[in-house]
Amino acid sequence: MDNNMDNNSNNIIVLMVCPVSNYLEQEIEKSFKVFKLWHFEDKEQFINTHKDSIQAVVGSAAAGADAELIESLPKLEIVATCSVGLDKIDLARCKEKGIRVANTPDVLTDDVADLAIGLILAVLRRICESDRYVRSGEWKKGEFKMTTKFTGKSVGILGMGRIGTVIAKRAEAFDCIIGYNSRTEKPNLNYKYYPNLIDLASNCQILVVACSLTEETQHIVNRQVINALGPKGVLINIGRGLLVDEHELVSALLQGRLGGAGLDVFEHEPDVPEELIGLENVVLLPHVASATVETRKAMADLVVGNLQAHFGKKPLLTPVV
């Protein structure tokens, strides 16, 4: 525990919205008393009860703090996420609060890069698929068909940010040529920019999507955008699964409109669509992304640290609002 905390910090309750790892709930029960959110039947109940006395609200990519819960608890002072997207967290309604709100940006960054090239490269080599055929024994039968090089393709990234700047230099290490779509330009990079997210598509072989999820990037990636990807093309998704039209991504697959697709994440999580399963040329994870034990350790950390922080009165490790 931070020694500069207050000495009463055990009497500070954290409400945890939902499970994160049994590391960070260890962690946070060193210096906090903790309430799980998930272990309550009548959770409208728990949270009548207690409203007084929860402080901290402590959430995931899965949950956050949404305008119902924050209006719930008058006693609220901040919400960490062990996230680095803040889309279930109601931000405005924090803000006109005087909330504060945390993430755990840059500590995942490499993690989720990584899996972006391994999904590009699993769904051109057909690496799930291939392996498969070993394991059936179908190799015995005769050989794998023919896959595609991932080296000097055409990557477009949607979302140049810090993720998506670091997937953009793996792509380059395979000498593809980069292209982006963002908010604004980035002039600091060498990469073309496209102020239409369309045209990168219809200029891309393989388009990486790597924004935040935001009312405005909601199924940002539609019937339009998939159609100029085409019918040669990748769509990888390890950003959120809202940032997709998922109905329009299954019917481009199955009608041959999209070349493949490699997706960590989905529009109603854990529930995919029936007609994914079935496709071999669509690699599908369960929202693993940032799921390495040094990497979720580090994410646990700064939720704690920032947590730790202020109740310390002292300056949030990682701020948002």
Second form
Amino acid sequence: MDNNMDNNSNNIIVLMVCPVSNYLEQEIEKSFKVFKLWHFEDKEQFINTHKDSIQAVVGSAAAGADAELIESLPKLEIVATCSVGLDKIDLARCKEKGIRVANTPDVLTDDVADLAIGLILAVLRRICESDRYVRSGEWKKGEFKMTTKFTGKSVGILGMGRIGTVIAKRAEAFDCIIGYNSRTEKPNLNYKYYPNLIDLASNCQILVVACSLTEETQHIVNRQVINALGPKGVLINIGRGLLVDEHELVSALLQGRLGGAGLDVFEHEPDVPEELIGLENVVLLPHVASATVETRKAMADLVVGNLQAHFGKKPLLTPVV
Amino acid sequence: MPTEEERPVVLIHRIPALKQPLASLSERFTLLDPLLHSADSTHSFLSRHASSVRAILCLGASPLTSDTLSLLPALEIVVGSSAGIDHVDLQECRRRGILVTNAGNAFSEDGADYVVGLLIDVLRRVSSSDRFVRNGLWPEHGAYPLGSTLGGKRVGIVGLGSIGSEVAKRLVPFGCSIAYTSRKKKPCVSYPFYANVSGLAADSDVLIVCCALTEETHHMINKDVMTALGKEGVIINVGRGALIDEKELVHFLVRGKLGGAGLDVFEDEPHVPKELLTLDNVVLSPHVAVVTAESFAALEQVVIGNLEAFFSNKPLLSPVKLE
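Can you give me the structure for the form predicted in complex with the partner chain, which would complement the form predicted on its own we have just seen?
What follows is the entire complex, opening with the chain shown before.
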């Protein structure tokens, strides 16, 4: 960790807008003064009192810096998010005001990809369901049902960025046929490109949502895409809840128009649609795709590293803006 | 398709719980099934048909003992239909020169897929955090305890057979390093070989048990091996329950001397040690690692293929070497 900062660094005030981890808080506190927004009942009053001293905001997938917050912090210089997703940050406004933005790409790519494959297997092979079958004593009454093979199946990846690429590589080891949809076709990829998401969904059995959430991609997985995936199709979402029309997803699952789903993200975390809780053909995870000891430490170190770089007048480690 | 008279006789050997699947068999073979003739005891049924039975199809893990074999003096081949063959008295088969076939590669890919699924589940807490969500605990507790990354894990494969080698192939892109133990070192394999399982365990973070159950391998994963693996270690078992000393395994898991386990098989199925039922660092499944529609379709082809090869004096598809 770079502690090469001047003695006044402890006076720099960082506002954490949501809890991330004890480790991150401890590390930031080593070099900066930290305010934790969730400790204040009257957030508006807190901001009014301290607005002229806050120079940095630290967020995560849960919360970031929207237009309102940015406008209320005239001394804000940097927003560092403990996530790779930027959907909770008003990037345009940051750009406009010369506020730096840093995220945590690459360090979480492998874990997220691993979990995507884990979700596919958990859904197709009904692993969580069969664990319940054993724990509840049902196995004593009879054999569990037959499940669906993963090896050799067709996998469609929505978003062929860092994470999508790594998911594809892992699926290849299972002899899967890979297709993808993204804003533009990627050169030098051996996978079939589908310029139309509905076509991709029609031509794969498992659709993995791995793109970033922007204004354009909200609800990109809509009723037509879900119907195209079909009654034997499986939807895996390790991106953001808002990428999928959750209401349509629920009704498709209830009506059998979609075969199953593995979801790590939801539109209104931590709330999960009640109807999904009763379904056996879904796996529901509490946004844990990057949640390993190793990766969360690496993400936190990157956040602190970016803050130290900025206030030490050095280049940001992982700049976005 | 052979006419009714031309269809060679195949005796079906099964426990009553197993229904006779493999419907396409009756198009090619004359199937004799003692359990469908309730008027006769199995013993007298077999005695009556003994002279015409050269081939027996053993369904699932139905035990095939020397008692049954002794009623069939004309028997030349046992066609198995499961990945394991430990339920067949292989010693008796060897003594009498009876050929034995198993499921070949029909189950290998599904078995390997399931191993990877169990491993990711244990390390990344998939089933336990799914439970957490279903129990409504996410809003209350915020976050679930962190899991452990797969990348960089040292995976030791116990038995680098058809399932074991498919597991290795799948885990390499996850950044796992692979080593193995086996009866003999495999010549064309570049993964490091360990002559014994304790040595492998000492250098591994994960042990994947997918070998055959024999007299030698019974309880091969014992207290010493588990101690060598260590308290962060994870065991995945899709072989047979008796490959692991289950009492010791429970003891290690309950006392936190082992990091976790993914278990598809148990010593006394369908009974699972009750201490395991409340642990969050284990994933339990009801002996389903290979049970997919696709693998059973592939199995049907292997079974038919072996029977047709036998009756036409051609090389068998998946003979078991009887040592």
